[in-house]
Every structure is written in C-alpha cells, then in structure tokens.
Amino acid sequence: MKVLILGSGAREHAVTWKYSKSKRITGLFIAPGNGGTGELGVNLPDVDPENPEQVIKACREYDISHVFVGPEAPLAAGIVDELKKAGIPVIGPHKAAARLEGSKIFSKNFMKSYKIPTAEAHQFSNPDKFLKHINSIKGTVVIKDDGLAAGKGVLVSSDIDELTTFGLDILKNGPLLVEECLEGYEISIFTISDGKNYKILPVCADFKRAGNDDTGPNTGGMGAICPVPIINSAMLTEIEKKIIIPTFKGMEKDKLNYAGILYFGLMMTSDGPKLLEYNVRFGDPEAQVLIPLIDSDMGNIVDAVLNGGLDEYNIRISNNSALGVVIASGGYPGEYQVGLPVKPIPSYPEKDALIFHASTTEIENNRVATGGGRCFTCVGIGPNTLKANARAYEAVKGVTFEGSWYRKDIGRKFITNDQ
C-alpha cells in the first residue's frame, strides 16, 4: 500500500505513526504534514488538502493506493466526492454525510428525525428573534455556531451580555443554535464503518476548556484519556442501543453511509446518555490516545473498511491506558505567536510515551518550530490511567519553547475511579 494522509495536526501525526507500523505499507505521504510526520514519511507541503486537483495529481504521481482524510475542512468541502470520481479509494465521508459535522442544524434535525436523545434546541438566523429568545431565558445555555469553528464556536454561559455578543457575532456570517445546557460528564465514542457494518473503538474523554478543573474558554482540546474507567459494559450497551444503532439506521435510510470514522460526542446525564454532536473523522486530541491502543495492523483495518469486510474483522485492542497532554503556545486560544524554536526533544520508549507534533515546521540543525496554537500532544501509556498520567507529564517536561503552557490536571477527575 502507498498511502496519502491529508492534514498537518497531531491527529495526522498519530495516524501517520500508526500506518508506519504496518507491514503492508510501501509508501507513506502526508499533505502538507508537519515536523513529526516528516520523520515517518514524505511531506508534500505544496499540496493543499482542500484542493482536489492538487490532491488527485499527487495520488497519480505517487501511485497512491488510498487516501486517509484527517481534518474536517476538506471533508466538508467535498474532497471525498472528487477523489471517488477520479477512482481513488478514500477513508472519509462524502460531502452530504459530512454535513453531520459541518452543520450543527443539519445534525440536530437528523437526531430529532431518528429520536436520538439530545439537548433541546432552537435555531436562529434573525438577530431580533435571537435577542428576544436570549432575554427570555434564565440560567445557563449553550450557543453553537452552525458551521465549522475548530472547536471554538461554542459558548456555555448564563451571562446575557456575553451570550448576546457571542451570538450576534456568529449571526453576521450564518445561523446558530441555542441549546439547553446538559449536566453530567462528556465522553467521546469513535466508530469505524465500512458503509454498512461498524465497530466501536475504546471510549475516550477529552478536556476542552483551557483552564484546570474545566474552567476558562473552549479550545480545540487540551488533553484526553482512553479508555474512560467509569464507563462499563452496561453503559456502553445503552449508548449503542439508544444512540449508535439509530444513527447508523438513519444514515442508511438517508443514504449518508460512508467508509470511515464517525464520532459521537456524548453527555452522560442523570437521565442517561445524550448526544451533543457528531464528528465525521477522528478527534484531536482523542486520536492521539486512542490510536496507540489499537494493536491491529492499520493496513489490515483499512483493507476491511474499503472492501466491506469489517463485520468479519476483529480489531485487537490493547489492555493499556493512554493519557495525552496538549502543549500550547502562549495566548492560545486567543492570539499567539508562531515560528518559536523548540528545544531538542528527548526520545522515550514507545511503550511508555509518544510525542505527536501539531503544525510544527522543520528548521535548521534538525530542529522544529511551532506553527499553531496547539503544538504537541505528549501521550503516556501504562497499565492504568494513573500510570499513563505520570508518564505523560514526564514527557511534557522534555518539550519546551518560549511561552509554552499546558493543563496540569488531565485525567485527574477520572483517576480516583480507576484505582
């Protein structure tokens, strides 16, 4: 297999790392890639993942067997449709199915159509109607930008002025949702599908807020754990019955089936699991803790997905736990600098720790510089969450650049239940 992976983040570094372990890979290309992926394969920095002509040309030039699409933007733009027209196998949803992530309103209507438990919501495109509604409610609500917003198009607040400012800013460019605020704890469930059959992967939890103890503004994710110790088989059975099965039946009825990843963002409430959102790809930073726990060969998994044989393929999962800590640039999720040189990073045994790059660039003397807000994910691996936490934070000490920061409590709220 010769594989082209689209994207440049830590998720794509994790995917590239997993492919690099496959015995079936004869060529590994990443567009545009980053400083970490360049150590595992060939970066194609001049190929834009959202430009079908450039991607198809690269596939022809390098005799690519299939394409794995990492981020959401190319999916929402229809890159999969164009690749399929060109006869190139691809992991990811077509444009119509990508609306499950690309439009919060579309996905909410889908949930309602198939009676999937979710938060009550109202949609608005008119500022006056939005203001009337906001001023009539009491307590905490959630405002969501209808479109893609890199994890930052959400506000949870009870402050009318804050809600008003945030909502009106969104309405300048498109519609929004105002949802009830569900109480509980969030988990992430990823399924992999061949278009008909699906397999559920180990449960993750990510930490979206910038501050310790889940305070501060939303980010794209500041850390994650896998698996989630407090999720038992009975809970997972309930989630599958109420949410996952109705989703796949609804996708089949609406002809939204695709070969790839479908994410379920869930709130575990006192009334049972409720669906917050769909993503149509691996999450970031969840991918960085989930992928290292998959023991099966990536080439074999993809072969089963692309050939419709997933029902007969057993995906082997490690008994270990993984915990990831994101290291960000000073100022993130607000304004931040890029191009900051990173001190040489120590190497660690892969059985204990992995360091995934996000948007880094190579500079002189085999060093890298930062290229984004979230710059690295340090992943610790161990027999339980506590040990994985210790190894992750040990690895964090080895990644330093000017202004770098990270949350110091990733996984803490679950650790007491793990031991």
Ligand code: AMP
Given for the second form:
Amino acid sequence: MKVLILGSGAREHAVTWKYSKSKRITGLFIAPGNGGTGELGVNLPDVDPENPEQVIKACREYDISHVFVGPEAPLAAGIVDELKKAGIPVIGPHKAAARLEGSKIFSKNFMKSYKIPTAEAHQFSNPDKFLKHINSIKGTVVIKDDGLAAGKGVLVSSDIDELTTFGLDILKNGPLLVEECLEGYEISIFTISDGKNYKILPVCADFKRAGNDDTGPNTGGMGAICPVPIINSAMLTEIEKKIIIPTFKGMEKDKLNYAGILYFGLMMTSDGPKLLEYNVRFGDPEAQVLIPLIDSDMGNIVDAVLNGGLDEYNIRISNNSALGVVIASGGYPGEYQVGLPVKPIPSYPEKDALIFHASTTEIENNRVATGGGRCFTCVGIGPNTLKANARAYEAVKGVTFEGSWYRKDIGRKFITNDQ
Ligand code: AMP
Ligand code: GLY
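The form predicted on its own done, now the form predicted together with ligand AMP:
Below, the chain from earlier opens the complete complex, with every other chain and molecule after it.
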C-alpha cells in the first residue's frame, strides 16, 4: 500500500506517524508535509493539496494506492471528487458532503431537518434585518460566518457594538447565522465510516481559548485530551441515539455518505448533548491525542474503510489516556513571526511522549524552524489523564524557540480525584 497524505499540520504528522507503524505500507508521501513528517516519509513540498491536477500527477508518479485528506480546504474545494474521477481511492468527503463543514447554514438546515438537537439560529444576508435583530436581543449570542474562516468565523459575545461590527464585516462577503449561546462543556466525537457503516472513536476534548482556565481569545485549539474521563457509556449512548444515528440516516437520505472521518462538535448542556457543528475531517489538536490510542494497524483500518467492511472490523483501542499541549508562536492567535529556529528537540520513548510538528521546515544540522502560529503538539501518554498530563508537560520543556508559549492547564478541569 502506498499512501499520499495531504496537509502540513500536526494532525497530518500524527496521521503520518500512524501510517508509518503499519506493516502494510510500502510508501509514505506527504504533500506538502513538514519537518516532522519528513523524518517518516517523503515530503512533496511542491504539491499543493488544493490543486487537484498536481495531486493526481503525484499519485501517478508515485503509484499511490490511496490518498488521505487531512485539512478542510482541499475537501471544500472538491479534491475528493477529482481524485475519484481519476480512479484514485480516497479517504474524505466529496464536495457536496464537505458542505456540512463548509457552510454553517447548510449544516444547520441539515440538523433541523433530521431533528438533531442544536442551538436555535436565524440566518441573515441583509444588513438592515441583521441590525434590527441584533438590537432586539439581550444577553450573549453567537455570530457565525456561513463559510470556512479558519477558526476566525465565530464570535460569542454580549457586546452589541462588537457583534454589530463582526456581523456587518461578514455580510460584506456572504450570509451569517445568529445563534443562541449554549452553556456547558464541549467535547469532540469522531466517527470513521466506510460510506455505510460507522465506528465511534474515543471521545476527545479540545481546549480552544488562548488563556488558562478557558479565558482569552479563541484559537484553533491549544491542547486536547482523549478519552474524556467524565463521559460514561450512558452519555455516549444518548449522544449516539440523538445525534450520531440521525446524522448517518440523514446523510444516507441526502446522498452525502462518504468514506472517512466525521467530527461532531458537541456542547454537553443541562438539557442534554447539543450539536454545535460538523467537521468532515479529524480535529487538530484532537487527532494528535486520539490517533496514538488506536492500536489497530492503519493499513487494516483503511482497507475496511475503502472496501465497505467496517461493520465486520473491530478497531482496537488502547486503555491508555493521552494529553496534548500545543506550543504556539509569540502573538498567536494574532500576528506572529515564522521562520524562528527551534532548539534541538530531545527524543522520548514513544510509549510515553510524542512530539508532532505543524508547518515546520528543515534547516541546517537536523534542526527545524517554525512555519505557523501553532507550531508543535507535545503529547503525553499514560494510564490516566493525570499521568498523561505530567508526561506531556515534561516533553513541553524540550521544545523551545524565541517567544514560544503554551497553556499550563490542559486537561486539568477533567482530572478527577480518583486518578
Ligand atoms: P464552531 O466553529 O461552530 O465550532 O464554533 C467555534 C467555537 O465557538 C465552538 O467550539 C464553541 O466554543 C463556540 N460556539 C459555537 N457555537 C456556539 C453556541 N451556539 N453556543 C456557545 N458556544 C458556541
Ligand atoms: N480542534 C478544532 C478543529 O479542528 O476544528
């Protein structure tokens, strides 16, 4: 099996790491890849994941047996449809299904048609109607850009001026949603499906705010844990019944099924689980903590996914816990510098800690330089969240560059007294 992984983030480094452990892989290519993936496979820095012609050409040149698409942008642009037309097997949704992530209005309408619990929402394209609505509401609301906005398309606020500015700015380019603000705690659930059958993977939680104790601006995610200790099997059964089953039934009815990952972003409220959003890919940094807990060979999982045999395939999951801490560049999620040289990174036994790179590039003497805002995810693995936390923060000490910073409290709110 020769695989081409599309993307350059820490999520794609985690996917590449998992493939690299497979007994069935004979070739591992990553486009464009990063300094970390380059140690495990062959980076193709000149192949743009959003350019189907370039991706198809690379598949032919390297005799690729399937493609794994990491990020949302190539999916929304229709890379899967193009690869399928060229006869190349691929893990990821076709363009029509990618709208579950690519359009908040489309996904809200889908949730409503299949009676999936979610926040009440109103959609606006007209600035006057939006202004009238926003001035009539009291308390906190959520404004969402309909389109993909790389984590910058959502504002949760009670400040009318801030909401007005944010909303009017979006309306210059397209429609928006104004949503009821839900209260509770957030979890991320991932399913893997073969187009017909699905399997639920261990539950993750992402830490989205920049500051300790969930304060400060929203980010792409500053850390994650897997599994989430407070989620028990009764809660998971309720989530499956109210949210996951109706989603797969609705996708089948609307012909949106695909082979790949579906991400359910949930708010656990006092009124039960509610769906905030779908994403049609793995989360980042959730993938970095979830993937190391999958014991089955990636080649076997992929075989089941691509050949429609997931119902008869048992994905083995480790009993361990994983916790990931993201190391970011100074200034992130605002303006930040790139190209900062990183001090040599020590290595750790893989059963204890893994360090995944995001957008790094190789420089001289086996060293790397930063290439983005979120630069690394340090993952600790252990028998429980507390131990995983200790190992992750030990690994964090080995990853430094000018201005680097990280949250100090990842996982803490979920660590129970019995650990
Ligand atoms: P989304 O891209 O829809 O996941 O939104 C990004 C983040 O905004 C979520 O992870 C939540 O933290 C927050 N958020 C989105 N929708 C709501 C909502 N209806 N109520 C409260 N928080 C929300
Ligand atoms: N961690 C959130 C996301 O990947 O969208």
